[in-house]
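One chain is shown next in structure tokens, namely the form predicted alone.
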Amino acid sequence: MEILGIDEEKVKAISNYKEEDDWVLKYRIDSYKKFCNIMMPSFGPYIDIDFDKIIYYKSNDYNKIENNWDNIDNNIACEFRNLGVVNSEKNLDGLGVQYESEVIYHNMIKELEEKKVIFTSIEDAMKKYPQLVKKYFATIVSNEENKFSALNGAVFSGGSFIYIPPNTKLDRPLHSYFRINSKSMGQFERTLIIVDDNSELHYVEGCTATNYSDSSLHAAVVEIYVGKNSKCRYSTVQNWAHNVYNLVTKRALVEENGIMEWIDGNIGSKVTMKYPSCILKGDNAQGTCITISVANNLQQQDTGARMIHLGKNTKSNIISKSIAKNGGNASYRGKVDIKDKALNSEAIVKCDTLILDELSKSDTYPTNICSNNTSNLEHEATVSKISPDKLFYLMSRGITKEKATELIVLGFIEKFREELPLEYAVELNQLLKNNIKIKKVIKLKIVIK
């Protein structure tokens, strides 16, 4: 089944095909109406999308989630095997794989089932655990948040649902992988994670797409609830192809003594606009966001984070690392808002940019608000080029200029790499090496409208 273009009847067709309850269809229709009325973002990179030429839903003739990899279509299985996805499962507690619009594979080890952990697709959760989903779904990210959260609400398909019961800690991460493989494809996964009181979760997400001349669209929504005394870490390394608009809304609500950590890597895409957020609702809640963005070959990476302090004694930490090369634009856009009742709170923002040539650029757009005089907010920013002295030192030891540049860049993003699981840190190293290879650059006059 394939749905090209969008209108109310096509939104209904997606819901009917999935055999959804009336409350889900009602939410989709409401979201579609909001999508039609909300304007495109008035900030950030220029977005040129013909919504009538996007494929909003695509799946195989059968709508079934496998738990045995041997049952997956051989062509699809080979594709993921070449990407290294299957091999990573042995290092993880559970694995979910989405291909185009549907989750095609899900597997959990027996230990998770014994702990009563729920890890499935969002559609499966809506059918099996409707009351639990209704309690949290669309309460952290509204369908009128922005045009793309509204679009996601209308046509969402696939994505993960995770519930960690109270007093439960997982020793290894859960993992999902998302793949776009069709021309002009849109992927609109919806992820909902609930980490109940006194529990811990580490969730790892990977994303890739095949490169086509026509633009594709990835507009996901992620909602995370972190209960009292709980901790959630959400790690992402996206390597979308250079024809993908990556426009994502991610937000977490953190209760008393809770900890939320976003580890966010952006290597690919044509345009990325992504600002993981924490609402620090409870007293002593903490939020951290560590991001790395690499803009190469005229890519525009508009990334950052948002921290909203509501509770007393809350703490937030934003570390943003950006690398720009070959006319790329790696920009930081963030917001820290310490409210008047968030007494004795602390926020630290550190933005560092490494520009590798004269064609590239980086902009910083910080919004920092502190509404009480008992709190502290710090912001640091640096923009630099690779030091000739450092290059000379390394090259004097017999290291080539290309290898020396690579070592300096890897050192620049060390804080981000050390927060990733080992297999993802290795993957990140390889992606960065491929993106920072020194080439002869022809100087051009670039005009960005």
Contents of the next structure:
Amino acid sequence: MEILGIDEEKVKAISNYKEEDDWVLKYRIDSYKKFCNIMMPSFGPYIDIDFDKIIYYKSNDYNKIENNWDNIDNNIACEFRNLGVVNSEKNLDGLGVQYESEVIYHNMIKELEEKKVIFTSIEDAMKKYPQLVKKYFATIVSNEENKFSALNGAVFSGGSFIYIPPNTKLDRPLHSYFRINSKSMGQFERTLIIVDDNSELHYVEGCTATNYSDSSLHAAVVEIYVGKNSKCRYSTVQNWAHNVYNLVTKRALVEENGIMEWIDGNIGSKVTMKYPSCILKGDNAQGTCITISVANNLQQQDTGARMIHLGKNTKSNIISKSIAKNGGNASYRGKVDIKDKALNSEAIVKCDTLILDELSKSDTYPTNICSNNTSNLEHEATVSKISPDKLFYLMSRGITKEKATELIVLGFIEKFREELPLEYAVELNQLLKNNIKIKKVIKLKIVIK
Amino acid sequence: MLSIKNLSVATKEKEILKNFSIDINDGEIHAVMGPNGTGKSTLSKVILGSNDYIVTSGDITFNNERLNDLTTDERAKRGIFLSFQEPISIEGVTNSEFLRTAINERRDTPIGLYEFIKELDSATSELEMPDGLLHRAINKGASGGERKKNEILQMKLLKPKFIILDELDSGLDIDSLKIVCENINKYLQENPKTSVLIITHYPRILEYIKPKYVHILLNGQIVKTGGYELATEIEKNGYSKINTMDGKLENE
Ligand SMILES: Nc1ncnc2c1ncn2[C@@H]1O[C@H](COP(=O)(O)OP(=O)(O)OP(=O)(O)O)[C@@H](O)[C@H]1O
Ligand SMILES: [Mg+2]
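Given the form predicted alone, corresponding form predicted together with the partner chain:
After this comes the whole thing, all chains and molecules, with the earlier chain placed first.
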């Protein structure tokens, strides 16, 4: 089944096809109505999407999530082999893969099943664990939040559901991989992660899409609940093709003594608007967001983080590194809000921007509010260019200008690379190197004209 | 090896070198001395093609190839190495990434990790440098003397044909200076065709690495050339007492 364009009937059709419970259908319709009434964001990059031309849902032939690649269509399995996804599983505690609208693969090591860890698609969880899903679903990100969280509420499909029971620590990450392959495809995955009290999870998300000239849309919602004394880390490097609008709402609610860490890399897409947030609800809760954005030719990365301090002695830390080149625009947009009751809290924001040429742009839009006088909020921002002295030093050792630039750029985001699991750090290096190569091709095109 | 003819160099504000000439043959060691701000560091950076300066006239030739139009990395790959007066630190770039990239620029196939670590380990221990350099960013938190040692470490790994030492002796304590100079001398013995240009204010380093010629740079030109004794003379009397006349005559 394929759903092109959107109206209430089409939303119902998706729900019917998925054989969902009534409460899910109601939520979808409510979300659709809100989507119709909410305006486009009043800030950030211009979004030029024709909502009638997007494919909102595309099923695959087998209505089943496999846990063995041999049972998956050979062409698709091959694609994921080439992407290195299949092979990465040996370093993980679990892997989930989504192709277009549906999750096609899910597998997890035996020990975790024994510990009652749940790692599946959101639809599967709604059917098998409705009480658990209902307790948290849409409580952290509401469908009134913004136009795209409403849209996600109406047509969400796929995404991960993770439940880590109390007193459970995972040794290795769980990983989900999302791929868009069709033209004009919209992907609307919905992820809900619950890390119950005294537990620990590292979740890694990866994504790619085939490049088309028509725009496609990725509007995901990620909700994370971090219980008392628990820790969750969510790492992702998005490398969407340069025709993708990536408009994502990600939020974590952190209880007493809990720790949430967002490690968020943005290299691909046409436009990204993404501000991972932490609501530090419990006393002593901590939130960290380390984000990098690379904006190349015709790309706009509007990224940052939000930290809302509600509990006492809460701590937040935002490190944002933006790189703009070839006329790209990489901007920081963030908010830190220390509420009046969040006594003795501490927030640090550090935004650094590296601009590689005269054509490129970067702006910072910070909102920093501190509503009590026992808390402390620090904001530091720098904008720099590649230092000619550094270039000269590296080149004086025989390193070409391109390679020297690459080393300096990679050095600039070292803090971020350090936080990624090794395999992803290697992948990230490769992505950034390819990005620098793209530059040469573009130059060449201009010369030919 | 290196021949500079009538080189004039300026910044937007002023002229620094004026009709500067020097000839350095294979295996020769030359020293250049001169008061602060006369253009010694400028000379060393211009040889490597720094964009901070404008070459208004003259030629720099290295092994019969004109360097003027080559980029900095191309000149370095021809075998020129500069030990900087004030080596900078580079955030986030580890010595390992940096050195391997630089070494690989000179090879057809990339150096193996094991071979690289072996070479680095032996070079660091010969220089009596601490371990653990590999994963540290270039000169991160390093003292002045440590940075100088790191320059010579790079020299040892990159195996240049022509070495410029810009005030290597400043920042190094007496023992470290001795170790570093012994390393350089060992390299020169193993590679006897290597030439060296030593920029310094003090004769001490010249006691370790004996120059054939000592040149005095004043007002953008070499005004006098002599042997090692010229360095001690300057140490005693300073630059104001230099009889530049015969220097000029020699040059003309
Ligand atoms: N990049 C630059 N831009 C502008 N002026 C410069 C630059 N580099 C050097 N100068 C000027 O040129 C002159 C020569 O500087 P240089 O560093 O070469 O001197 P030096 O002989 O090495 O001195 P020292 O003995 O103190 O190291 C100085 O007056 C300096 O201020
Ligand atoms: Mg100097």
